[in-house]
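In the block that follows, a single chain appears as structure tokens, in the form predicted on its own.
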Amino acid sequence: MSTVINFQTDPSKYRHWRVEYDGQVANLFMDVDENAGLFDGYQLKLNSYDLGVDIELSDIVQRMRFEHPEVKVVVMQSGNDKVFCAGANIRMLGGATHTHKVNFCKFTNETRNTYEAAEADSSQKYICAVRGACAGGGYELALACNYIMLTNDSNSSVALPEVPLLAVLPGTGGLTRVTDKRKVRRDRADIFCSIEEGVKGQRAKDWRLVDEVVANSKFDEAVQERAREFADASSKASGLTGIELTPLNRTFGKDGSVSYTAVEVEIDRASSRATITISGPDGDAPADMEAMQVMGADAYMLRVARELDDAIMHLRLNETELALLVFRTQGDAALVQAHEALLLDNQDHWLANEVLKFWKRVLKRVDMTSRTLIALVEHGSCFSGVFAELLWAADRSYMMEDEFEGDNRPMAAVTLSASNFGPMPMGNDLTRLETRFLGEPDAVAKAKACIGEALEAEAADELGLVTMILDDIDWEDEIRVFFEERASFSPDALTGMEANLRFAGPETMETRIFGRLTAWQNWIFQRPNAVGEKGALQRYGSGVRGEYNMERV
């Protein structure tokens, strides 16, 4: 699979999906090309996805919450009568390497949890209406929707076969939605796991597993209606009027760097190194929100969030051998608090919280990447507000103390804003500060004292808000040798280390969801009961089950 994967696409690119807008209400289609498979060697037969399925629907959400702030009601159904989905494609699975499968199930969960967060960050409500069977990674679609509706037939079912079929595990969030989100009772979700051929009725909606149930002859008319319900109790305004995503202006050079508008990545194969450099703004911020919605996708703070997300999710998959991450900024610390402080003071206004939302997915996006993160706060940065979160993201942050010779740009410094005291949790539901000092409050409430201000070197190393702060003697030297030592380490250690140590604190149902995909699925994707030349992956389908090696671990 060494195809360079794209996520960039829009609706006319669609090969399966498709929306049909009806004002309130989105009718959302998954009616799956099985001859569009993302490689070559398989087919997505019984609307059975993988990740060109999903970067679909992931821009689809995006686009719905943008160009589409009039829908307050998704309704994800199936365009196959007999099929609602069948989940993740088998013969993708059993084909892709071990690297590709955990970075596909990462991105449809970060995607299942955007729309599942849309209700409550955008007032946009999903219903999923299940006809036909709805297994494994299908099930897993309409545990993310606000509301489930199941029609009463013989054919339609929910399930998640994944353990006695294949030997693995649901990957993206089953588990842990039946019980955290769902309520199921455990013994009964012990049933449900157990079995291949799901639950149907009244019984799924008895255990908790779908919310609706419905007599087939009356289901469509019965989901429309319950759409409509939802509309009209929901208490976003209505009539809005939403902006086009455009196209990112977006180039690649020969050594793999890539180039936007206002983010830079360039890659250093011999360190084992991607440095990303976010340009500050190269003008005023707009006058008020109106005219932030004249300039739609090109709005500085939208554009750059759109940019860095794209980035991180082409490194993620397209660059899997490089160890190091190095996060840097240039540019006017101010104008970046201007463009930032039109939208924390105009909240209430659709598109000002959308853009808002999206930089809290993108920074969560950050701090799944399984890379070591780190940030460097020279001369002419402007870590300022939002983009100050980049250093709590990070496993390391360097800051250059007094001047450096020959350096003439403005000092070194770090200004903090209300970003980052609530609006941009992680996915623990404490703030990236909180997270860092854990336990320690007072620290918290310090910082907060200092909102606006550029605390240069000394006062941010005070403050906690840095790792080290270096001087022109050392600077060179001292980040050279932690690149090249942690480049050194192996890279299963390192992620399974920075994982556990970026989310300290509580945990929710977000942080177990993704700590059991990295730590569960991880080890039993390599393991022969699944992927080896016996193993239930590589024999479905075959009509010959997988053997085991009995022993328990």
Contents of the next structure:
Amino acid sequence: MSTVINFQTDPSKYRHWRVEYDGQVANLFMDVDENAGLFDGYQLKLNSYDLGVDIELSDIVQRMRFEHPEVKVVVMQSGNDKVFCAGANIRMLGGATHTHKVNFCKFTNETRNTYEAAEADSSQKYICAVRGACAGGGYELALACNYIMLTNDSNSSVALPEVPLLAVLPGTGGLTRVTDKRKVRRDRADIFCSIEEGVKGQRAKDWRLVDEVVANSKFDEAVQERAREFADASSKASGLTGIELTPLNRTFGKDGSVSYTAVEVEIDRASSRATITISGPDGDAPADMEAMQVMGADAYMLRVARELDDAIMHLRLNETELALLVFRTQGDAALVQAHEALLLDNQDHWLANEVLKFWKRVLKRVDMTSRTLIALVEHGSCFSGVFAELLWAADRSYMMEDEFEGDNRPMAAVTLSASNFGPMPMGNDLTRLETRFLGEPDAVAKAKACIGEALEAEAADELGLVTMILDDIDWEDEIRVFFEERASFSPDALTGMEANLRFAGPETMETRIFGRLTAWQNWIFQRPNAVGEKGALQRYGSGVRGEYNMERV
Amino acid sequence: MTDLLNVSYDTQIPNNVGLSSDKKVLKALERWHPGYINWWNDLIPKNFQDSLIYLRTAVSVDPKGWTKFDYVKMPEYRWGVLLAPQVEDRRIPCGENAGELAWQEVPGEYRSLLRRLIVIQGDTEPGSVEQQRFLGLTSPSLYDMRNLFQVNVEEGRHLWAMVYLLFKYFGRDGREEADDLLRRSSGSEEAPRMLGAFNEETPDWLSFFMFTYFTDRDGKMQLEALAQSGFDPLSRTCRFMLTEEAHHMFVGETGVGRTIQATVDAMNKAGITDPYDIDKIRSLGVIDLPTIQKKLNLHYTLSLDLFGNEVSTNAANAFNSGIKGRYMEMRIKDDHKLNNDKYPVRTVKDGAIVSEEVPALTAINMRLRDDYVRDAAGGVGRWNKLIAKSGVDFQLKIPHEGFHRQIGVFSSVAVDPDGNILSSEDWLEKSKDWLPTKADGDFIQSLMKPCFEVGKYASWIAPPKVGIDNKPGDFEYVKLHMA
Ligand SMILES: [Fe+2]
Ligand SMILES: [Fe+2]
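Okay, that's the form predicted on its own, but what's the structure of the form predicted together with its partner chain?
Below is the whole assembly, all chains and molecules, this chain first.
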């Protein structure tokens, strides 16, 4: 699988989904083109999906937010009259490398989380209308919706058949959402997850697997009626006009570097390192939100978020051998603060809200990136407000102290804003600073008292905002040694260690989904019982059953 | 001791499975029984329910003399649970467990697979009765009416047979599935039957004959494959069902044959030699041969769809686990495991139909369909002999397997009856020559006038060569209750 995966798409390129916009309600149809898989060697039968299908869904969910703020309810449904969705394509999984499988699951999880949160974040409620078989990843698509309706045609069912059929686990939060979100009794969940054919009709409702079961002849009508009801009951303003998410301005260099307008990715393969540099704004902040809306996708804060998001996804899927991701910023910190302030001061404006919520998601994507993350706070940098979150998303941060010879850039400083104290929570529902200071909650209050101050090295160090401050003499060597050491460790051990250390504090459904995925699914995905030559995943479709090593680990 | 050969009438449900001493299953069946009777009574028009029909009822599962003919009112028909006699030391015939003793109880790991197969088979049985529910009203003779109702009550019994397995071996899930078999209904928007062909209409008697010839033959092939099951009760059930199924196909083959006979006789009598002189032929009150060909095309292709995808994981699983075998599994000379074998499957590659070798295990459906195609060709040949004998220059043809398909590799391309791939526009344009049009249907419908006089036959169909139970053609096969 050496194709470069492109995460940028737009409605004119969709092969697998279509959306019909009808005022406050959008009807979203999954109708997978079986011959348009991302890779060779499989057909996307029965509305099964691969990463390509999910990239389109992710694009739709994103555009729904920015281009269609008038939409209050999205109805996810199948465009195939026989099946809702058969889940992730098994032959694709059987043929994929472990790395691809994990990254695929991670990305699909992020997409599920995004539309699941759309109701709370953007008052866009997702209804799932299930007709036909809805199995595995298909039911997980439904589970992430805010409301599930199932037709009672004595045939359509919901199912998680992974264990009995494939010897793996549902990969996009199925088990966790069944117990944590839908609060299905655990013994029933146990039955549900061990039967291939799933549960249909009234029992699906009785067991809380769906919210509503409707007679088949009234189903379509009931779905549209429910959509209208939810839309009418929504507190969201009506008749909002969106902005267009124009194509990213992106060029790839021969050496693998990527240039956007405000984000640069440099690749140093010999050192197994990518450096991501964010440039500060090239102009004043828009005067008000109306002005920002006119700028649309060109507005700085939105543009940087889109570029950074794309860069992270690109590095995850297409540059799997880079061990280190280094975050840098360069630019006018005061301008960054001004651009950010416009959003923070207008959180009741739909676009300000969407851009902030998008930043929340981008930062979560950084948190979930299984590479060593390092932030370098150099002279001339602009780690202010939301950019400062990168310091605490990183595993370590290094900051320049005092003047460096021959360097006349402004002194390195970190500036905090309201962004650092609430609107950008991690998956554990704590802010990055709260997570960082789990053992010393006073430190959060102390930092909060310094909002707006340009905190130079000593002050930042004092407040515990960076890992280490280094002067001209030590800077280069310390960092070089750290990079070299880090790049020499086992990537597996590092992934495990970092994931353990990053998500301190309470468990949430989100941390459980990713944590269980990493701990269990990734383990099972490696085991011969699933992926060995005689494992269930390899043998799926051949008619020959998997052979299991019966030892319980 | 239970008498396993003769049917016991010591309970409400005739059986040779010792129901009277199996209180649990008996209770479950008795609880299901009223729902079944309601289904039947709601289905078949009342005056037929009250009529006396000359039906055969199984009294023994001994291949010699298992039936007894008598006048019966359909609701009083003795629907029962009948299994072919147990074969001593029977072995699992195929798959990874081949050679082991056949299962007398459901193996846990195959429970849901087995249940699914039984439910799908069970769903077809009442489905066809539903499709044929109004045909009695336009019956071309009492003889044909009897045949229709014989087929119907036996399909009802086949439902019983599947329901018995569900009750006996599948616990609560089985009981729920049995209820759903009565809940789903052919063509229903609410809860349609599971397979497409069983939601199509059977609007006229020619459709009925085509259906019993082509679609019941799919049933035969499925039963043949299930009769090979390593799950012995399923195997025994299906073996007995096959004896009944043979009659259904007889009704189909002779029904189409008699329709053809009436047509060519009328043509000869009127001195028409051109089979395409359609208006003239139709004015004789018979169905022209090109229209019969169109009906054949329709029912044949709908039936091919019932075999599912050519390459199928489910079919592979069913074979490999020993749940479902191939047609005549025991007569096939191979290792019955197929782990390293290939089987040719037709598929569409770059706009052309090509044959491709695939692992034989995954091509079980394809193989059964190939066997079906061969099996179905026999009757068509005999129909052509009738035409040839009459001197009319016409031959019925079985269309290409890719023609008019909704399921499998050919569903994505438009193929003509000769096997050429066309554009969908071209195909649509020409399809009126290949498939019955609304006008064809209207014409056939205009012939569907009841003929209830003893020994008389509608104009479009010839009398049978021999009657049922060696009775003459003018025997009163149905004593109509005309209240
Ligand atoms: Fe049958
Ligand atoms: Fe039949």
